[in-house]
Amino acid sequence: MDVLTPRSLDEALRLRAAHPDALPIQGGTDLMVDLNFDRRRPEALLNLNEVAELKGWSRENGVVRLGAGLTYTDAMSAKLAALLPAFSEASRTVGSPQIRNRGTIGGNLGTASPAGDALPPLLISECEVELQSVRGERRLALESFLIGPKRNALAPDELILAVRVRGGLGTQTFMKVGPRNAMVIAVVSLALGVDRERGVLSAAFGSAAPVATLVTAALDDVDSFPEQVAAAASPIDDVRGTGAYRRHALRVLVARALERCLTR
C-alpha cells in the first residue's frame, strides 16, 4: 500500500485527481479500524496531515469556518464553545481523549455515518460543506451532502475543505443515549436549538434514520415539537436498540433538550 503525503492543498488536489482510488486519511479513527480488520485494502492512502490549509477555524460576519482537519479536542475550546455550544458538547462525548485528539470533522463528514456525533450539531447551525478539486470549488448544504448511510456527494476527485456554519444561533444543546457515557456509538443522538429572535426551533438527530436529519418548527409549536421530531425518524432494529426504543428515546430527548434550552 502506497502512502501519498502532500505538503500543500494544491498538491493534495493534484494527487487526488491523479489517484481517485486513494483513500483520504487524517485522523484515521474510522479508516484504521477498517484497515485493521481487513474490511478495506486500498492501493493507496492520501495522507492529509501535512496540509496546513485544512486546519483551524475562523469567524467572519457571523459565519464560522471550521477546517476539515479540526479535531474534536479543538472543537472543545472555550472560544468555539461560545459560538457553537451544541457542537462543542457533542465533541466532548466522542470516544476517548486519544480519539478526540485525532478524530476530525472532515473524517466524520467523509464517513457519513448516521451515528456521526458531529453531524446533528452542524445541521442545526445551517451548515454548508466546502468541497474542492482541480476543477474548482463548490458548496453544498449538509442536507444535500449526506445522501445515504455512509454515502456522501463527494466526487472522486474532490476533497472536503471545511464547513461553514452560523455561530450564535440562539441557545443550543446536545444529548445522546448509549449503553454508557463514553467510548460508545450513539443509540440515538440529538442536537437542539432555540432561536428566540427568529422564533424557530431546530432539532437534528442521528442513529434514527438513514442519514442525520434536520427538523424545524415555529417556536409556538414547542408543545408538539417532541412528537414532530419523533415522527420524522425512521429508525431500525439493530444490536444497539430497537426502532421503537429509538423513537421513544428521541421523543424524551427533545422534551429534555427543550426544557434545558428554554430555561437558560
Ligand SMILES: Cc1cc2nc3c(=O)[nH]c(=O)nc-3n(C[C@H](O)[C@H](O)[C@H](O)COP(=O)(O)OP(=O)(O)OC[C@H]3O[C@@H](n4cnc5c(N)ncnc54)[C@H](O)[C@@H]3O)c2cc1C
Given for the second form:
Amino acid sequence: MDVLTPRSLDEALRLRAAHPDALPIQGGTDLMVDLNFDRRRPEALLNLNEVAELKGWSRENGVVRLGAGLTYTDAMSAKLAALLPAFSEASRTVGSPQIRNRGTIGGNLGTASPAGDALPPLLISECEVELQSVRGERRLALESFLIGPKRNALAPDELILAVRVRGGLGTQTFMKVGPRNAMVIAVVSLALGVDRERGVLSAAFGSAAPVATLVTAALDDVDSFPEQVAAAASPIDDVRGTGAYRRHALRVLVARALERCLTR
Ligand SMILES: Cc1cc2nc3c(=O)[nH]c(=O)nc-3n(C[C@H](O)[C@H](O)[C@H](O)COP(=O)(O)OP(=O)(O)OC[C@H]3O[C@@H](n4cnc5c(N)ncnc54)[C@H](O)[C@@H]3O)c2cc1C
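Which structure goes with the form predicted together with this ligand, now that we have seen the form predicted on its own?
All chains and molecules follow, beginning with the one already shown.
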C-alpha cells in the first residue's frame, strides 16, 4: 500500500483530486483498526500529518476555528476549556491518553459515528464544517454534514479543513454513560448548553439516533426539556444497551445537566 505524504494543504488537495481512492489518515485511531481487521484495503493512504494548515486553533469575533488535525489533548487545554467547556470535557473522556494524543476532531467527523464524542459538544456550539477541494471551499452546518450512521457529506475529492464554532455560549457541560469511566463507546452521551443571554437551551446527544442530534428550546421550557430531548431520540437495542434504557438515561442526563448548568 502506498502512503502519500503532502507537505502543504495545496499539495494535499492536488493529491486528493488525483487519487480519490487514497484514504485520508490523521491520527489513524479509527482507520488503522479498520485496516488491521481487513474491513478496508485502500490502494493508498493520504497521510495528513505533515500539513501544518490543519493543525491548531484560532479565534476571531467570537468564532473559534478548530483545525481538523486538532487532537483531544489539544482540546483539553485551559484556554479552549474556557471557550468550549463541553467540547473540552468530552475530549477528556475519549479513549486513553494515547488515543487522545493521536485522535483528532477531523477523524471523528470523518468517521461520523453516532457515538463520536466530539459531535454533541460541537453541535451545541453552532458548528459549521469547512471543506475544501481543488474546486474550492464550502461550509456546511454540522447537522447537514452528518447524513447517516458512519456517513457524511464529504465529496471524494474533498478534505475536512476545520470546524467553526461559537465560543463562550453560556454555561455548558458534557456527560456520557458507559459501563466504566474510560475506553468505552458511549451507551448514550449528552452535551447541554444554557444560554441565559439569548434565552436558549440546547442539547445534543450521541448513541441514541442514527446521527448525533441537536434539540433546542426556549429557556422557559426548562421543565419539559428532559422529555423533549428524550422524545427526539430514536435509539436501537444493541450489545451495549436497549433502546428503552438509552431513552431513559438520556432523560436523566438532561435533568442532571440542567441542574449542573443552572446552578453554576
Ligand atoms: C482504543 C480506542 C478508544 C477510542 N475511544 C473513543 C472515545 O472514547 N470516543 C470517541 O468518540 N472515539 C473513540 N475512538 C475512536 C477514534 O479515536 C476517534 O473517532 C478519533 O477522533 C479519530 O480520529 P483520527 O485522527 O485517529 O482519525 P483517522 O483514523 O485518521 O481517520 C478516521 C476517518 O476520518 C477520515 N479523515 C481523517 N481526517 C480527515 C480529513 N482531514 N479530511 C477528510 N477525511 C478525514 C479518514 O479517512 C477516516 O475515514 C477510540 C478508538 C480507539 C482505537
